[in-house]
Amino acid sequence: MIDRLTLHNFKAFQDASLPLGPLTLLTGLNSSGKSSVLQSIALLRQSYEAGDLDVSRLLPEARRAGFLGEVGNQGFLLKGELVGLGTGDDVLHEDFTEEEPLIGLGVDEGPYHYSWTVAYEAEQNLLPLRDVESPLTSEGAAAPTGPEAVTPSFLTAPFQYLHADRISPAEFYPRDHHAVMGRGFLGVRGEHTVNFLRIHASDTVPAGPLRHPGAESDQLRHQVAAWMGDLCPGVDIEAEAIKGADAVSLSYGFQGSLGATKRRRPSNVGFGLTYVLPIVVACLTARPGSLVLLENPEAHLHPMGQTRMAELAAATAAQGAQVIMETHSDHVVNGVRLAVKKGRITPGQAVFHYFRGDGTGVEVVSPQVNADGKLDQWPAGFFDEFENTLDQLIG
């Protein structure tokens, strides 16, 4: 797990530590540099993929023998299957302080970190690997080495990213069985989503947690369909293959007082439940290690349904993944409060971030939560404009 993330000229930050927690929510007014966050991270994890981030360059005897002298084609891939996030002129932070800018990220995994230190170059999407840092104690002592000790484990465990422009109702969607058996990878728009419940709709979702005590079965496709059911009652799905065609289709059915009504193409269903579907399967199918990042979880969804989202983060964070979402919504905050105060997670589990800017510089607030699920700050602008539109009504 991700414990903090250091972030030096990257975008909105000019310097920035980051403590991370297995749920943690980024919260603020737009361009304050949310986004910038989890990019920061999927961007780590592209170039790694791509084999521009060559983990065995952190090594103490690699750095001893000068092998950082041969970087070749190693560094922060900008545009990717994760991430398109321009040029080095794109994400270098306006205030730079060196003479020749570089950009840094890092993390800390339990007593190690790691960090990576690349070259700015305005029109590049490679920015070349200038310094890393291996991976050191927290008494900076060296860490164990070998590929298994120094490998980021965030670099390599089970990983979903969604953004928060996701797949809308449709016909048909992508049947690609390398994103789906290869790498279980939902898409960042999540477009595998529904060929993945076609494959594993009869997976087992492990007791604890994630399983949903009204489901018919712990089967993958009843476990989605209960979740599913807490935003929309009644509601079951179906995903099938199309004959001769690389397509699966999806169809929505809904138990009525009358027994079970005709199957529903997605269009016929509003954008909700589709937008929705792709965080309910990531969340079920995330196991112990596993890294979710989610942009607007919320979006298309009513309050009520916001609420019980959060509280499935929730869940997928007890069960043992960590899950950093990007989020503009009360409903979900006080969500995982009242999560907090169920006890289905504790305080220390559960991490808020606040951040404000200015367009060229960002500040974090990070209120604590207490077992009540009682934050002990409240900054101006952190989700207070009902009180603030109710004074002006009542005023």
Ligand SMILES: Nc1ncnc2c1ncn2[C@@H]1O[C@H](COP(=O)(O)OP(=O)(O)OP(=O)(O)O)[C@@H](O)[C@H]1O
Given for the second form:
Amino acid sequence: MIDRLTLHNFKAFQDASLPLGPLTLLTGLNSSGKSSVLQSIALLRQSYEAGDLDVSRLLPEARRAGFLGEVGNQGFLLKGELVGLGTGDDVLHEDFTEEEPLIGLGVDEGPYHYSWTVAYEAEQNLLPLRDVESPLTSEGAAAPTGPEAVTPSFLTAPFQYLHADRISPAEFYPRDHHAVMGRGFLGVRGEHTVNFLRIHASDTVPAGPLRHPGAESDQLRHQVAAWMGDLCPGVDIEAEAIKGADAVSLSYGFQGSLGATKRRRPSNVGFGLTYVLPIVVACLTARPGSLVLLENPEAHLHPMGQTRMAELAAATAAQGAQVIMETHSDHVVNGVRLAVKKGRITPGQAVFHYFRGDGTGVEVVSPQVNADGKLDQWPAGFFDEFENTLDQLIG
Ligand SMILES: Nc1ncnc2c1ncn2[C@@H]1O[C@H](COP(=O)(O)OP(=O)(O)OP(=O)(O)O)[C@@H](O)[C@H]1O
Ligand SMILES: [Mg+2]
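Show the same protein again, this time as the form predicted in complex with the named molecule rather than the form predicted alone.
Everything in the complex follows now, all chains and molecules, and the chain you saw is the first one.
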């Protein structure tokens, strides 16, 4: 699990150090840096998957021999499947202070610290690695004790990253065997979710906090339907291959008081169900050690559904995965507080960050939750709009 993330000269952050927990909520005004935090993690992951952050190549001997300087094709890959951040010019913090600015990202995992520093190249998509710190490369560090000392686990753990802009109701979705079988990846827009559901429908959701007690069975198809049923009672979901095409389709049915309806296409059942489907599948398939990055899981959901998304995220963290999510919803924030109060997760497992940005820099305030679900501070602007409006209404 990532316990701490540090950012240097990365977009809005000149220097930031953010503690992360099993369930971290990134909140704050628009354009305040929340997505940038998720992007920084995705950037490391994207670079690693492309073979551009191979720490094992940077053994101490190689480092002493100056090998690092020759690792020309290592660095931050700014454009890829997970994020497209532009070039060095886009990513370098605008108000850098060094003569030759460097961009750095660092991660703490338990006792281990890792960091990667790249040079600024205005027009490049790959920013070349200048320095790397890991238990293996740190001079004088205790001898590494296992594979985790070579590569931080977040780079290899099962991973999902869902952008705010996700799939919407459509007649068909892609059928990509490698994404769902080889990698188990839903796609950043959740575009592989329907095919994933088709192939993994009979997988089981293990006993524990994620398993919905009201579901027909422990199979993924029934578990997804049960969690979705909390948003829209009686819903059931089916994913099917489209004959003769590299595509799959999605349909919904409803169990009402008059019996089951016929199957309906996504465009005829509203927007919210399809929009939230990747979030539900990402959470239900997360396992201990997984890393799940979510942007606005509440989008297009009614208030009770938003609270339910918080419960699902808390259950995912309780199951042992790490969930980091950006949210604009007080129902999500309150849902997580409630999960703490109900003992579903401990106060220490829920981390809240409130970002305040003014376009040139970011300040982060981190309210702490206690066992009763109470937060120790409510900075101005932190989900105080209900009270602000009420004051005016009754004033
Ligand atoms: N190179 C840069 N230097 C300084 N600031 C930057 C740079 N690139 C982007 N920014 C700033 O970083 C912020 C980016 O915010 P981000 O995309 O993380 O928004 P967000 O908090 O997720 O917003 P929303 O709630 O709308 O999704 C913006 O304020 C932008 O002006
Ligand atoms: Mg955002």
